[in-house]
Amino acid sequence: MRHPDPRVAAVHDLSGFGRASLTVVIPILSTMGIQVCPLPTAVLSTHTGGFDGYKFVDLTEHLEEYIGHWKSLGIGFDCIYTGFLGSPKQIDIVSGFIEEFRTPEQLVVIDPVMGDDGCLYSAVDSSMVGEMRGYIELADIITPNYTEAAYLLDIPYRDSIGEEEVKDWLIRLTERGPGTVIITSVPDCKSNSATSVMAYNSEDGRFWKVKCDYIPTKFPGTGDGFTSVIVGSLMQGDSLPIALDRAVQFISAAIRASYGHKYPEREGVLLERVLGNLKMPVMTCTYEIL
């Protein structure tokens, strides 16, 4: 049955403080006219980026009953969108959820959250990387950052990479299952003041690129925001390059709106100041076809 508004199952953790995961996913998708159905994998007092002593409640043992209730109600989803998963057990449960609820028209988006800046996050080990390599086979779209793409392909991380090599990475990742791969935070080998988002759609064989000006700051949660805008745009009927453009412009605007203020970066971008941008029509496009 077609829903009046697109319905997305959002499989992420929930932090009481700090703009990341569900506290970013829900407002972005809701602003874009998407019904968000959270499947929380854990509840934290704060997110883990920069806060000490946070309290963590693991919901793994409750996930199957939670999913079972949804199944008993006959709830369906236009998209399943997953982010950070904390253990092989969670990957196993969520894989089963995707397989059980999947329909031919449904979009499955996996953000394989594992690390950044060449390193794995403290909660991720090599066994999780191996599990993630299998898990992405279920996806229609994956959105790894440059570090995560290297780990998925078991390629050593380095600070510089050429455009043709990134295109090879994109093709190799689609060969593992997902039809579309989007790699964020790709370093620009020609400039230290820019990065890029690069994408490949294996169905039509086209590569896309959107450049991003480098801003010397680091806010947690921007990856969650980026993929959420991608999901919302595609659910609204946008093409892949338009979705890429909207996501890059939105996150860039959020960072610029936040950068001039004096507050701890660990709290995330000032999301509330830019949510209205998501309701504006696409005025300019900066994507390139490669």
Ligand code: PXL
Second form
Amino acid sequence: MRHPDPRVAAVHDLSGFGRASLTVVIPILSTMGIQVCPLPTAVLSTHTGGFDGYKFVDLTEHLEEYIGHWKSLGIGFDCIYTGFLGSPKQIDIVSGFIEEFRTPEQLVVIDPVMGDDGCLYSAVDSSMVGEMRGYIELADIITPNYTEAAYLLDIPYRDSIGEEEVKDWLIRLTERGPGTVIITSVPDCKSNSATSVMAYNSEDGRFWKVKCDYIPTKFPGTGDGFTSVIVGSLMQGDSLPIALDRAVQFISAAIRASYGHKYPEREGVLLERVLGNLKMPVMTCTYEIL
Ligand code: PXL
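Could you output the structure for the form predicted together with the named molecule, given that the previous block was the form predicted on its own?
What follows is the entire complex, opening with the chain shown before.
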């Protein structure tokens, strides 16, 4: 039976406290009218960015049975969206899941969660970088941040970069398989009070850029929020540049709401305060075509 609302398989961990991964993905996509079917890769007491002694329950051994049950039920998805994956074995299993559940009209979105600010996250082993380079071939869209893009291309991290060089990175990443590449947190070569999101669609050869004000703070989970809005927006039928604008505007509003309260960064952004913004039409667009 055809389902009336778009349905997304969300392959992420569930971190109980700190607003990251599934606790960000589910509310954003549900608010945007998308049915979320979680395929949880691990359960953690908190995310790993800033809490000592977190409890980590690895679900790798259960994933194949879980997927097998979905298969036996004949469930189909309009989008498969994957985020934080804990081990090469998980990448292997989730690659099999994508290959088995893939349909021609479906969107496969891979957020290659590995690190930020030039470093890998503490829970990410360096062996994951090579695995991730192969895994992104399965995607229609990838959304690395600037650090992850450098790791995927095996380019040493620098804290400044010119626009033409980012365009070259985008093209080189699409050559690895995904038709569309979106790089977030790109440093602005002209101003250190701004960053930008840059994107390239290799099918129509167009580059897009959306500037964001730099706010001197780092909340975990904002990458998960950004990609979730991109997925929701594209599932609603928006174009790529409108999806970029919606995601940048939503995350900027969430950061501003939290920063204004001097909210502890490790607890994530005050998502619940801004979720309603996702119901509003896009009033102003700031995207540029390059
Ligand atoms: O937001 C990315 C993410 C997802 N899942 C876990 C994390 C992080 C980033 O720190 O620790 C468990």
